[in-house]
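Take a look at this single chain in structure tokens; it is the form predicted alone.
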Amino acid sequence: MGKLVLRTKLCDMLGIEYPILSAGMGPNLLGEETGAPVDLVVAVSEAGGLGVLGASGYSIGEMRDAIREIKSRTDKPFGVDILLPKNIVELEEGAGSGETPLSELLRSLPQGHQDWIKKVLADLDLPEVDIMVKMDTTTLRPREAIKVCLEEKVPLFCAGLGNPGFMVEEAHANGIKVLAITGNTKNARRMAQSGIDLLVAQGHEAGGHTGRIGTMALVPACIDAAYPVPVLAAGGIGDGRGLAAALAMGCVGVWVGTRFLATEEAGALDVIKKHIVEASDEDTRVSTMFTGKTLRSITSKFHTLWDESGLEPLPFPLQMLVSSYLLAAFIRANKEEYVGAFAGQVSGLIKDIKPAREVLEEMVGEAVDILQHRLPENVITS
């Protein structure tokens, strides 16, 4: 059997031979690697789809170096992924350089927190950590993060949060394609408004940041809010039976992280991807209390914690000064039981840990199998 073929508009805007994109996942706080790595990105890229790296967490080096790292060991288009929070300039401007000591970081937060952390630690006897904290991420210097990804001319810029629109025109003067991601329509609006080239409409069910709406109310609706900007859809896809719907809806292609999170490229923790794999539809919720905005992982006694502590998050990123000191803790003492993923209610149907390029082929091999025999053949048409 020859190669199958699954083409829409997206794969000639990118020049990619699926319309399957791997969603930016990036290291947290501290530098340690959660999601998408090089070799991951590589791997969907080689196998036809678009791997984006997720460069949240990435000192703004770092990103350059990674960036260069997958242009030497793919000629493939790829994205580039980082945050672009609403209070930009005053991250920016609130940054240092160099490493400081989280230890240090925690005493600048309120009093009440500080306490809950050192009675977690007293409560669970968790080991004190002694973490660096880089002080130039691309979450803490988003301009000079963008900086790098025009100098680089990353064949598609993502904005994992906030509107990308004032940096559009100079992207496009580079030959860099922009995307971004919403969980509503005002937003939908508003950055196709900015000039955007693609745009994300991500459901409630998605891990990490998300929304109030889910995917099947949302992305027809921002099918129509963002016209003509072509949609990608995100939030509970993960197999070809997500990605045939979406193409149903309208949409261009699917944005995909849960699934690609559980490969053997990613660069998740094992018990990270021990977690998604046990999971069932209903172990996942959303909470505030890993970045201070809304964010879905996989549930663990972790969040019955936060929730007995009555306080309220800070905001981000400072919240995840307080996650990750815990997190580390929890790692540290290996329990389990108490760090959960960043996922998405699909984490119910993945059962095993599989290479990228395998993932990729099974949905693109399922939808087309859908499109062509098993849809014609369920519908009754006069």
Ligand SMILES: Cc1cc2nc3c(=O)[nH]c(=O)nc-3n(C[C@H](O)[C@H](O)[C@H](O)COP(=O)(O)O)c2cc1C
Given for the second form:
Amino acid sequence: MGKLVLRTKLCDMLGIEYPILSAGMGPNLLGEETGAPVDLVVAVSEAGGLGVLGASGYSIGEMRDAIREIKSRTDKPFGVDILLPKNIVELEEGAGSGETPLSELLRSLPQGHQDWIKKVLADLDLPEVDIMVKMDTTTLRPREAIKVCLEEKVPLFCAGLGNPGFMVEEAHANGIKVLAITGNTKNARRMAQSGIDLLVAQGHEAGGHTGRIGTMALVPACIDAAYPVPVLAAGGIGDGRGLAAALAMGCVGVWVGTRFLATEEAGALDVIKKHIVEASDEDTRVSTMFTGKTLRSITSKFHTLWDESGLEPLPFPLQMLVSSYLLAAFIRANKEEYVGAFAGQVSGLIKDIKPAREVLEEMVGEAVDILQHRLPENVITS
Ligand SMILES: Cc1cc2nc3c(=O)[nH]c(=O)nc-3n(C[C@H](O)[C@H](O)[C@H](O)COP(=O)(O)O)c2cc1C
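Next block, the form predicted in complex with the ligand, ref. the form predicted alone:
Now the complete complex, all chains and molecules, led by this one.
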């Protein structure tokens, strides 16, 4: 059989073969390997999609190194995803440099949160841990991170949080396309008007930070709200059926997270990949426990502890200090049932860990089959 063809306007815009982007997925909260590291980016881009580096937990230097490594390993287009918190200036003024022990940072948190951490350690007989926290991550220094992306002329800049409209002009001057992500039509309209090139409409089903509107309702509404900016669908897309449905709704492509997290090249810990494969569609939930913003992950005993604490989450990204400390302790004590992977409802559809190329090729093959054969066989239109 010859090479499959599945092209949309997105392929022409980005110079890629298939309209599939692997989503930017930042590191676990311990700052260990990012969910979407160089290996995954290269694999997806080489397979004809577009791989997006999850750079939200990298230091500025690590991000630059990763970008250069991608360039040395593929000449295909790729993307870089960072988060643009609302309070950028405040964060950057407060950010230090180098690394600081997490235990030291915890002392600046409200007493109630500190006491709760101590109680959990005591109740579960967890070890005291000390991990070092990077103080110059792209999330804490987004303006510096943007500068590096401009200097490196990354083909696609992706803002996982916030509106990147303010940097579009400079990006375009450097030949860079800009993508933003929304979970509602209000932001879709606002972002589209700010000059971005591509918009991802990400539904409630999605892994990681997520909004309240389901993908099926959100996507067509965002296509209307963002017109003429092209829209990609995200949230719950794990195979060719999801891809074909997104294209049928009028999307130019898809932005896929959880399915690519469960691949050989993704950077997630093995225990995280295992949880995704074992999870059913009912095994994820949304909580503010991890970052202070609504975030979907596999349900774990950590959720129960947090729900029972009666505490309010700290604003993003401060809540990450609380959850990171406890996650480190759970992992150190091998308490897997407390370690919930960031993952979407589509986990229920994922039964194996395989190479990213295989995921992509199967997705394309199934979508082509649906569009060419299954739909015409199933549906009578005249
Ligand atoms: C482990 C994990 C980490 C994520 N980290 C980020 C991130 O750093 N930046 C971002 O824009 N989105 C992040 N996301 C969201 C994804 O980019 C994407 O929008 C989402 O996974 C799509 O839904 P799906 O998981 O159903 O495919 C993350 C998702 C997961 C599963």
